[in-house]
Structure formats: structure tokens, C-alpha cells
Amino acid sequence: MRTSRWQIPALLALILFLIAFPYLFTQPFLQRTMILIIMWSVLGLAWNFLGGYAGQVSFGHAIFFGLGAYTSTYLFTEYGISPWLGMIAGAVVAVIVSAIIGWPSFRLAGHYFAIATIAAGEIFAIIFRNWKTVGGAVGIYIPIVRGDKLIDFQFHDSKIGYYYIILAMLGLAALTTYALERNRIGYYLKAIREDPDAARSLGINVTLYKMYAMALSAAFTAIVGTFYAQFVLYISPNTVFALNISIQMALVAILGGTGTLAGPIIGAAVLIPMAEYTRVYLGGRAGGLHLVVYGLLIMIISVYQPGGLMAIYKQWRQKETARKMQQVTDAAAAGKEG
């Protein structure tokens, strides 16, 4: 798609607004709802991998979310290494654990495929939670160190360092995606979405290439599992292996546009803050409302506009460039006239 003259402009101007944004908005509320925007973005973009780009619509990603968080965690409570070698040794547990789960599953397709998912995160759930070595149901504390420290990945006095390093991850995420889109892979798999007979018939091993769009996905995810756990401090079973966490990706990407850099991002620019502010302001009074409005913001969509809120954007462009062509024509004809 051409670029307009305005996107590079907004671009360069979102990166530096999301730069500055700890040192304009110092208010803890306020930066502790953009990590959490920012950290929903990368997890929406790693799920696009799979589901957007390869069409497979996962609901069982907390369990790549779970492994990185546990992987990471485990190796630095029990055994003092660092959770930045433990981020690169979850996101190599999770790859491996999507190609045990992947191999049998893409076998099965649309609604198929995603009850499978959700019953392979069930069964990970019901492991840990009966996994005494690793904490069991009561999950683990991730012991405070002294100060604020960057290898151990910890910052007590300010959120602005859990800031910068997921920032940076939207930043590797994002790159990833604008490259997987212009790779023979990302045509690949963008053939598979949309016609995996047709693809196959085109030499496409497309199982091989499923394959690696969901080594992609749990990797990312994994990672981002790593920085959640250590910016909460405190993981269980039912915090990261919670089936809510892979729905909440999987809406954030859907809401956006699949198949999309942008979508995600957007998907969770929207979502995120309405969940937050929805828990602050109506506390007790109405629990669980946020998923109240998922659910008629999924039917939506679903009914509306299956391409989420980028295709809506598209559309509004076609519409304005078809104007403009219009109006060009109208001013060329007056012209003759004339």
C-alpha cells in the first residue's frame, strides 16, 4: 500500500511522543496503564503472527505467556540467573512446546483448531497447578533485591525502566512484523489464510509454515511473559496460564485488524484504558464489566466488520480518494465546458 505524506510525519511523531510520554505524565496511574497498553500491543502483535497472518485462531497463548514467566522466574529464584538469560531460555521452552502442540494440532481447522487450543492451555494450567517444585497453585514470589537494578530486571523507585524495555519489545515486535509482511514467508502465510488448498497446490508445505508462525508467536509471547512476571513480581497458575490472558490477545488483535501492524496496537490503545479506568472508577460496584463489554464489542464486530477498526480506516480512505478522483474529474469536465 502506498504511504500517504502524512504517515511518516505521524510515525517519527508517535515514536517520540512514546519517548517523552514518563517524563510528560508522571502520575503512576497513568504510566503503570501505558506499560500495560504497550505490553498488550506486543502480546497482540505475537498473536497476530499466528492468527492474522496464518489465519489459525489460537485461544490457548497463555501458555507460551505462562512458560516464559515461569521459565524465567524459576531459573532466578532457585538458581540466581539472571531473568534476561531466563527471558531467552522461556522463549526457547515455549518454541519447543508450540511445535509439540502444533504438529498434531494443525491437523485440524477453524473452530477445530481453537477448541484444541483451549483444552492444551486447560491441561498446562491443571499441570502447574499441581506442580509442587514450581510452587503449585500458591505460584511464586520473586524476591526484592536491593536498589534499582537493570540486570536484575527490577526498579522500585520509578515504573519509568519497566517503561523503556517494553517499549523496546513493541519496537522488536513491530519491526518483526513490517519484515515478516515484505518476506516470502509472510506471502506464504498469507496464502495459507486465505486458501490452504490452494496454497498447497503451489508446492506450500503449509503445516511447515504454520509451524514457524507459531514458533514466532510463542517466542514473543514467552518474552513478554518474562517482563510480566517480573514487573508484578508474583506469578501463579491462575494469573499466566489464566484462559482470559489468550482471549484478551486474541480480542486486542481482532478489534485492531488482523493481519495488520497497526491493529494490535490500535486494538489495545482502545481495550486496555477502558478496562483500567473501567476496574478504578466502578471498583466493587460492577466486577467484571470490562468483559461485559468485550463480549458485545466481539458480536460487534463479528456482525459489522469481521476486519476490525484498520478496516474501517481502508474504507474511509478508498471513500476519500474515490471523492477526490471524483471531484478532479468534475473540475476537468467543467474545464471543457468552459
The other form holds:
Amino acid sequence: MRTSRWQIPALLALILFLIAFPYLFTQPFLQRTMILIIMWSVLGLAWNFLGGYAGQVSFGHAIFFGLGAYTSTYLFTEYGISPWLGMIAGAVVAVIVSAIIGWPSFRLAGHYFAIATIAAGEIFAIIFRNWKTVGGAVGIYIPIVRGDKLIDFQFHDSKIGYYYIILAMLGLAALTTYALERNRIGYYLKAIREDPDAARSLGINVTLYKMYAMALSAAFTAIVGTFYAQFVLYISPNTVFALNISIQMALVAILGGTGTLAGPIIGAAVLIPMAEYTRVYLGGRAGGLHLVVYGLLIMIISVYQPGGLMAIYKQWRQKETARKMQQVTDAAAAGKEG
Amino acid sequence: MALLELKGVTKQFGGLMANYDVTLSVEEGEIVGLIGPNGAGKTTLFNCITGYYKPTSGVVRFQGREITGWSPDRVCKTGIARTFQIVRVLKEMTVLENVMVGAFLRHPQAKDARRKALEILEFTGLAPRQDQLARNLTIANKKRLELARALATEPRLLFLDEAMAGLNPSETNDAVTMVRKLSEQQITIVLVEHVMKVIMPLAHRVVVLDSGQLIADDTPERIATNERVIEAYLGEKYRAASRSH
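Next up, the form predicted in complex with the partner chain. The previous block was the form predicted alone.
Below: every chain and molecule of the assembly, starting with the one above.
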């Protein structure tokens, strides 16, 4: 897509707005919602590496989220290792596990890969529910460290510290996506998504590149897993290894538009406030209603616009360009006549 | 030394012998036509050479090196490219992006791959369409794009699986000119084709498959009068036609 004149100023304005946000909006609920929107944007972008660019739809990404959360939390509670180091360790663990899952399951095509990832996700949930060393089904509470220092990865007086950490993660994920789109790996992943057999004929080791995409995807997901653990200060198999997380990651990317940079961010910006508000306003009376809304959304997107919100935007731009071209030719024709 | 050598290549699918004991060689710089009736095993043979199938038995050598059972991507890296009988363009990518994917094999940097791709688009006449999505091309241009993409991997040997099927006479002419130009650039070509009028003047040598077996391997002139080939494939009409010339 070509950049139009207003795109760069608009992007700069958005970045400034995001940086200024915690000072413009000081209510805790708004700040918390914004942190969640950004967190889910990063998760959507992470899912997008594999599900969007490489076209391998996964419903098991909670595995990497959970591994990130558990690795840093376990290292901190047992050995006092900084969550920042734990975050890196969690990413490494997630990458290794992604290779172990990916290598056999990438032999499966299409829907069978998606099914295999659901199964793998459930296996991890069951293992962690029964693994006493890491708290079993009860999970782990993270001891509170006062002082709100960046090095501790905990903030109690205000949420602003968390806000800027997750915003930095969004920046990193967005830049990685931007670089990927312009790099050989990005082209190869798209080729694999479009036609794996054609990709092979062009010298692409399909399984290897899918594994690269999954490793990248797993690493980012695990990093956000650590963030989540530090943000909530409590993790359990039912919260971090939940199928819900896997589905919401996919949904954020699919709603916004897979295989694009802006898609997952737009998806999160639409879906997360909706989920939060329905939870707050209807939670007491109609628990789980936001899940019904998700179901409807999936149906609507898959029937009417598999390309997501980004595709609607692109179509609008194409029409707009065509309309302007028409105006120019009309004007030229009128000029000739006159 | 032959560029490509097949020795006793056999491919069995359950009870079906798709290829049986095929032995042939392709010399550097040749244009070889591969013909035969539907179901003779032409595409299967392509697939056995380019790594999509693993031969049940037999040996495939390229530049003297055994490549039997190599994966398609490894075969491509060693210098063999192919197109598909049913076009497989990368639909949601632009023409330029399609060719860049091929060019990345020898040019890992995006700007180098882009330069190479543009060069090939110029050569194949697709340059004016470089920003179009591949799915919006006509069938003739899709075939041309597949060829361009294969060329971008800089092959020494190129397999064209019915590159001219479904093209109108003028498009076919363009395709024939293209094959000749490639041959002049030292690219060895093996093409499967049904249109005899195309194969006969173009190929230096014609190989005929029937029921998975190689039944003839000769110059186009001698193939046209070969009794076995006429019986199996060309048909009585062809004999009559070639007599009247």
C-alpha cells in the first residue's frame, strides 16, 4: 500500500497521543483499559507473524503466554531472579517449545494444524494444573515489592510504569513487523501462505520458515506473558494457559486484518474496550455475554469480510482513488469540450 | 557429462506404475520435448525429478551429482526450476512480489532481489503489470509470471509443464519466442506439451512416454514417422498429415 500525504503526520500524532495518554487520562479504569488494549495489540501482532504472514492459524498461543508468565514468575519467586531476566528466559523457553511443537505439526495442512495447536494448548494447561512444583491448579502469587522501581517490574502507586513498558513492547513488535514485511523472510512467509507447493519450487524450505515464524511469534507472546504476570501479580493455569487467550489473540488479528501491521492494533482497539465495557456493565447480570459477542463477530467477519477491518479500509481507498481519477478525466474532458 | 541423467526411474502408486524404468539424459543447452497421451506419466516424471515425489527406485543425477529424493527446495537451489501444469501464482501478491520471491534465492537483500526481479519482468514483458495483484492477470500472463518467477531463481535447467496449454495462437507464438530466447541464454529446457505444432519446430529432441514407459527418444523428424509413437499418441491422422507435406 502506498503511503498518502496524511499518513505520516497521522502516525506521528498517534504516537504522541499514546505517549501523552496517561497524563491526559488519569482515571485508573481508562488507564487499565488502555494498557489492556496495547497488551492485546502486541499479542495480536505476535500471533500475526505465524497466523497472518505465514497463514498458519494457531489456537494454542496461550502455551507461549503461559510459559512466559510461569518462567519469569518461577525464577523470581524461587531464586529472586529479576523478572526482566526471567522475561528473556521465558522467551527462550517459548522458542524451544515452539520448535518442539512446530516440527511435527507443520507436516499437517490447514485445519489439522489448527486442531493440533488446540490439543497442544490443552496438554500444557493439564500439565501445569498438576505440576505441584509450580503451584499446581492454585498457581503462584508474586510477592509485592514496594518502591515502584523499573528494575523490579512492579508499580503500585500508579499504573504508568506498566503503561510505558507495554507501549515499548508495542513499539518493538510494530518495528519487527515493519522490518519483516520488507525482508526476505516476510516475502517467504507470504509465499508459503499463498501456496506452499509453489514456495517449495522457488527454493523455500517451507517447514523451516514456518518454524522461524512460530519462534518469533512465541518469543513476543512469552514476553507479554511476563508482563501480564507482573501486572496482575498472580498467575494460574486457568488464567494464563486458557484457551480463551489463544482465541482472543487470533480474534484480535483476524478482526483487524491478518498479515498487516495495523490490523491487530485496530482489532485490539475495537475488541478490548468492547470486552471490558460489556464485562463491567453486564458482568453481574449477564456473565459471559462478551463471549457471545465474540462468536457473532467471528461469524460476521468470516461471512462478509475475511480480510478484516483493514480490507474494508483498503476497499474504501481504492474506490476513493477511482473516484478522484474519474473527476480528473471528467475535468480534462470538460476542458477539451470548452 | 550430461546435465541431467535418469537411470531406471520408477514411480509406483499402489498398483499403478506411473513411471517404469525411465532412462534418459538431457545435455547442456538442449530443448527437449516430452510428449505422450494423457496419463502417460509426464507430470509424474517431472515431480520425481523436481522433488515433489520420491521415485520408488532409480537414480536422478544433475551435473553428475545424485539428487534422487531431494526435497523440492534443495532441487531448486541446485539449479533446477519448474512451472506447474495448473498455474500456481501467489494470488494475493503483486507481480513484482511474485518474482522477488524467486529472486531472493540468489539475492538475499531485498533491494538486490528487487533489481533482479525488475530485470526479469522487463525480459518477460510483464514490467507494465508489476504492481497488479497476480490473481487479476489473464491466464496467459499468469503462465508468463510463473515462468518469470522460475527464471528469477537463476536455473540451469528449466522444466515447463504445459506452459502453452490454453493460450491463443499469438500468445503461443510469444511463448515459443520466449523459450528460444531462454535457450540462447544457456538455459536447458525440458517441456511437456500437447501442441505438436509447437513442439516439433522448437525441440532439438523429443522423448515419448506411454503408460509410464519411455517408448521413443529421437529427433522431431524421426519421432513424427515413428510407428510406435504414431500408434500410441500421434494417431493415424498425423501420419496422413505428415505424408501430405
